[in-house]
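What follows is a single chain, given as structure tokens, in the form predicted on its own.
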Amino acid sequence: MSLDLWSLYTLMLKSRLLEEAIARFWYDGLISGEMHLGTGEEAIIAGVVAHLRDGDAMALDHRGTSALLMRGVDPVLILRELLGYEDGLCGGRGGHMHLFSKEHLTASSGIVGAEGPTAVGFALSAQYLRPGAIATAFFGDGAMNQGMLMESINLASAWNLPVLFVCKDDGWAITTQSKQVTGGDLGERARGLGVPAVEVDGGDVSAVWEAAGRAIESARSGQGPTFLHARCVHFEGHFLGFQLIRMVRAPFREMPGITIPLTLSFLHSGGAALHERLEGLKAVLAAVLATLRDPRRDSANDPLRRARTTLQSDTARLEELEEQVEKELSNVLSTVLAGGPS
């Protein structure tokens, strides 16, 4: 298989536009609960999924929408599931964090680290039932501190299972910087369990595609698991509506909700000592300033922009492709909204 950047960009663009539509639904109140999007992960997902074939399996985390779409799951079913309709992908009961497709051997879970045991189970069954098939697990860097994921990497190594463990490392564990709660090097952890580890730029879809291709072929040929460590950014933070990002994007609307209570706390006669209140204020301001400098605000870290820049030499083809993808999404949205609750 040769690298086809046009096909990879198409997968990434479809994913980005679908998730932007999901965000609009969520902000309009049509989707309830938290919403975790994979915007910023597209190059990682596309670079891996492009190598998968019938019989391969995927274990996904709480950001499974992109992988499902790229694997071929009907976007109408995905959206109607998120809207809670009975004719959604999982009968309207899974929401966005617990999406399943038996046809595609794909399962997602909101339980951090659960992708490890799921992928190992898929891989073990592949050894007996589908020789040459592989399983892949997608998870964040925070999941690397979950015991069941580390146990799964160990078991995959001990049993030489055909698994690709894909760590989508954005440097954050929800709202805590990973370096504050994670010791050592993630690649070294995998190597310590006998699993080869590969570092890759998660914003470069070509680099991910090449690294994933080598790892998947290795697994298919019986050489066991690989750990793929791909760094990326989440442009919306851990979830939609992440407060610090809201404050940076719309300070005049969002800051009063923080600054007014803090100001009132200084005027209040009771409560903590003044120096403790000052420390609280300093912590809030430090968090806001850190967000201003956060790589999530730098469009140069956008994997779609990076891929598109490479393809701009053929402007006519690029514009035609983007117009077609936008038209397809428009038709999907029309179908989803026209149906109403089932």
The other form holds:
Amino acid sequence: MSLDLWSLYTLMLKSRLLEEAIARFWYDGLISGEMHLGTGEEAIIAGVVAHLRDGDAMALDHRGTSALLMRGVDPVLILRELLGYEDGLCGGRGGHMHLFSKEHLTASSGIVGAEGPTAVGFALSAQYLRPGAIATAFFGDGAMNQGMLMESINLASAWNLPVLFVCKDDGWAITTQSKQVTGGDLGERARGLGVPAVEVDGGDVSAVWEAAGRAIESARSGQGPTFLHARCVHFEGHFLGFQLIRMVRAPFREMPGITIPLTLSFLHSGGAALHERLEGLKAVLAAVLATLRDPRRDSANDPLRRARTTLQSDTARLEELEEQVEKELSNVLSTVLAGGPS
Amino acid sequence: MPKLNMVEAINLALREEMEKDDRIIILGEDVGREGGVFRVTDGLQAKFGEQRVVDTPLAETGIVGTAMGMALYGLRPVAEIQFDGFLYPCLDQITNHIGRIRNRSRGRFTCPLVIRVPYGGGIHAPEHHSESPEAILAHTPGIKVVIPSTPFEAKGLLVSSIRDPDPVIFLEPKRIYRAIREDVPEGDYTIPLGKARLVQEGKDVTAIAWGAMVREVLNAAEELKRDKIDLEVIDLRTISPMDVDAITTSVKKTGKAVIVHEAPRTCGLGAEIIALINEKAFLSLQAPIERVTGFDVPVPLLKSEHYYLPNPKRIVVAVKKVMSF
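For comparison with the form predicted on its own, would you give the structure of this protein in the form predicted in complex with its partner chain?
Everything in the complex follows now, all chains and molecules, and the chain you saw is the first one.
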């Protein structure tokens, strides 16, 4: 199989547009609970999923939408699931963190790190039932500190199982910086358990595709697991609606809601001492300034933009492709909404 | 006296106890710099430093196991597990170790730690984020399980839990984290563990609840007044050890009881309370005891949440059923 950046870009674009639609639904209050999107990690998902075939399995985390879409699950089913409709992918019972597709041998879990053991089980079964098939586990850097994930990397190594462990490393464990709570180097950790670790730029879909291809080929041919360590940036933070990110993106819309009560409370004569209130004000300003420097708002980290830059050599084809994908998605949306709740 | 919600009351309890006792260490996911996902530990790291308010990895088993080691060595850890569903991985540490230390060492070692857990449904969050695992915990010997129902209660009960020589799991009903504001005094007051609260006296039926369900029961009691039904309301506060005397005294008076909990029905705490009433007050009963509970399914998504959670309407139906037996 040779690298086809056009089809990888198509996968990423479809996923991005679908997730943007999900975000709109969420902001409109049509989807309940917190929402974790995969915007920013599309290159990692596309670079891996493009190699999968019948019999291959996926264990996904709480950001499973794009992997399912790229694997070929009908986006109408995904959206209707997220909206809680009975004819959704999981009968409206799973929600965005618990998406399953039997046909695609795919299971998700909202519990951080739970992908590891599931993927090991998939791989062990594949060894018996469909030699040559493999399993993938997608998780973040925060999950690497969960015991069950480390146990599963060891199992895959000890039993020489066909697993590709994909660590989508955005540097954050929910809202704590990973480096503050993580010992050593993640790749070294995998190597210490006897699993080869490959570092790859998770924003570069071609690089991920190449690295994942080699690892998957090695798993298919009985050479055991690989740990693919791919760095990325989640543009929405841990979950959608993260206030600081929202504020930096649309300061004029978001600032009044924050600054007016803050100023009022600062001017209020009762309550804490003036210097304490001043400290509070300073803390908020520091948080805003830190967010202005946050890589999550820098579109240079956007894997779609990076792929697009290469493809721009053929502008006509690129525009045609984008138009076609946008049209496809708008058809999906009208189908989803035309159906109404079920 | 400041009017506080439950988040602020718990924060105040932690702050005041940490000022008094430098053995108290908070640990958990996002509790430090971020101030906790529900902002319960807001400002505490800034005040007490990174050594006393510790951000941990996403490693619940490790958090709770570490807290046990700290408690045995001489510290007073207060661990936070971010959501109820994330407590399940810690059950190994809790059931196999923490709950057994006192018994195993014939009292030579106690394990003074608190595990705080935002708990229960009602905020439109999906499963893992809306669970009510209190019966599993009450079934585990050696640990105390406390569930406050108001801000005032939360502060007094948390202070007692921190000072208790034994492990306490402190379940905070996240649905009423910010729903109730009431006077919460600064400074020292405690509410003893193991003692229920008689919220409202009544002569017709005893309603037993805890956590967020107390408010639902009180709303039902208001509706029942219109039908001249006088509800006695008991807030258990501590479900392990349970205040059996408070329950039996009331049931002996009213002869009728309704138990309300949002956890699934089968093997829920309601079943245990019914068994206790049968053992201790059977001859006073004038009607079979009713349970208003969640259902035997994982917590549903938003659209079905209001079917799942007990509400005043369902409580009123149950009380009337008991009354008309």
